[in-house]
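Starting off, we have a lone chain in the form predicted on its own, written out as structure tokens.
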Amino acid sequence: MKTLLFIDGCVRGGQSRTLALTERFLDRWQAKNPDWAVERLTLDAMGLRPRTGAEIERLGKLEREKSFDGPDFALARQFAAADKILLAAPFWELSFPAAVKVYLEHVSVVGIAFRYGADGETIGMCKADKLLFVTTRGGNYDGSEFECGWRQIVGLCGMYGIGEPLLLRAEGLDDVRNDAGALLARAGEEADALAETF
């Protein structure tokens, strides 16, 4: 069975226009995909903690023993076996939630996620053919040189051979010359057509 890995980073729950937008996305994709698993990682409650400097070390030694298969990359070997993965979270300080970028830390591990060639590129080593981004805004960033969270994930995309990463976002919706409802309905038949074709 094929497996979708939703890792949901809104930590307001059910008050997040993030998560609101990434479900409409998931009910209509699983109606079309039924026979599809979905992994679910609600990151708020999982209490994920930065890699301090002697975990680092720790677990350095074990990347280089190739010794995977202990708890300590389990989520790593989760996100690389995930044939899609869907990613959910709102638009804060620029880029996201520290949550996601605690998770992203997890799962970037050296010989899981990716290798490194003999020149010293990056090889990817994700299974996943496409990564979706869901997020929204307050403001209007798209394009913007202050917009770091998408650009980074299309960095680590490209670092996890993760070959089409999508967004859908809703932005502007803090901005109160604009009609936030009716900028979230547009955001929302988006999600619909994507769902389709994901």
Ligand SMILES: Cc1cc2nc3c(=O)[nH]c(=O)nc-3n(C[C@H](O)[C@H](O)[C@H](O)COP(=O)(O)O)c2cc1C
Second form
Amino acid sequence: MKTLLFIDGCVRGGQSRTLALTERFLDRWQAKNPDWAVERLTLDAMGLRPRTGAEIERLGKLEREKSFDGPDFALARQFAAADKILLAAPFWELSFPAAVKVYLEHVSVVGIAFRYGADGETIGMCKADKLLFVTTRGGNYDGSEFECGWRQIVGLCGMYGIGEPLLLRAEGLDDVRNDAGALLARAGEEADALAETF
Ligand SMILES: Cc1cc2nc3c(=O)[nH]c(=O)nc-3n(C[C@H](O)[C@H](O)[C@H](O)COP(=O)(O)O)c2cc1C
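Now that the form predicted on its own has been shown, please provide the structure of the form predicted in complex with the named molecule.
Everything in the complex follows now, all chains and molecules, and the chain you saw is the first one.
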């Protein structure tokens, strides 16, 4: 059975507009792909901690020994084995909540998610062909040099070997001049269309 890994970084849970948009996509996608398993990670409930210096040293030793079977690398193994990845997170401090960054620290294991080639280049080791990043933003940041969330995800997909990073976003939601409901409705229609092809 193929697996879609859903990483829920929507810290506000039931209040989150990003999560509501993502659930709309996922319901539609799952109806079209009933034979796929969905593995869901709710980052806010997981309480992952940032890597410490001592951990980096200990884990680096395991990486060099290629001892990848232990619980330290479970999240990385799961990420690398997923057939498709869905990542949902609101736009915070120009990128995404710290919980997402911490999760990515746990996933970015040399020897599982990627490796280094002879010339020092990164070579992706993840199986997924597509990663859909769903986000909502208070302001307008499409194409802005200050937008550091989607751009970071695109860069990491390159590192992980995930060939097709996709973005579903609604933005300008906290700008009082905008009709947030209408913007979300339009993004919802984009979610429905994406569910047909993802
Ligand atoms: C802690 C925090 C930081 C935020 N940082 C930004 C920001 O840097 N730029 C921006 O345009 N909106 C920012 N926002 C607004 C959110 O991006 C916006 O309200 C988004 O729709 C929230 O998504 P959610 O409903 O899924 O939580 C921030 C909101 C919070 C709570």
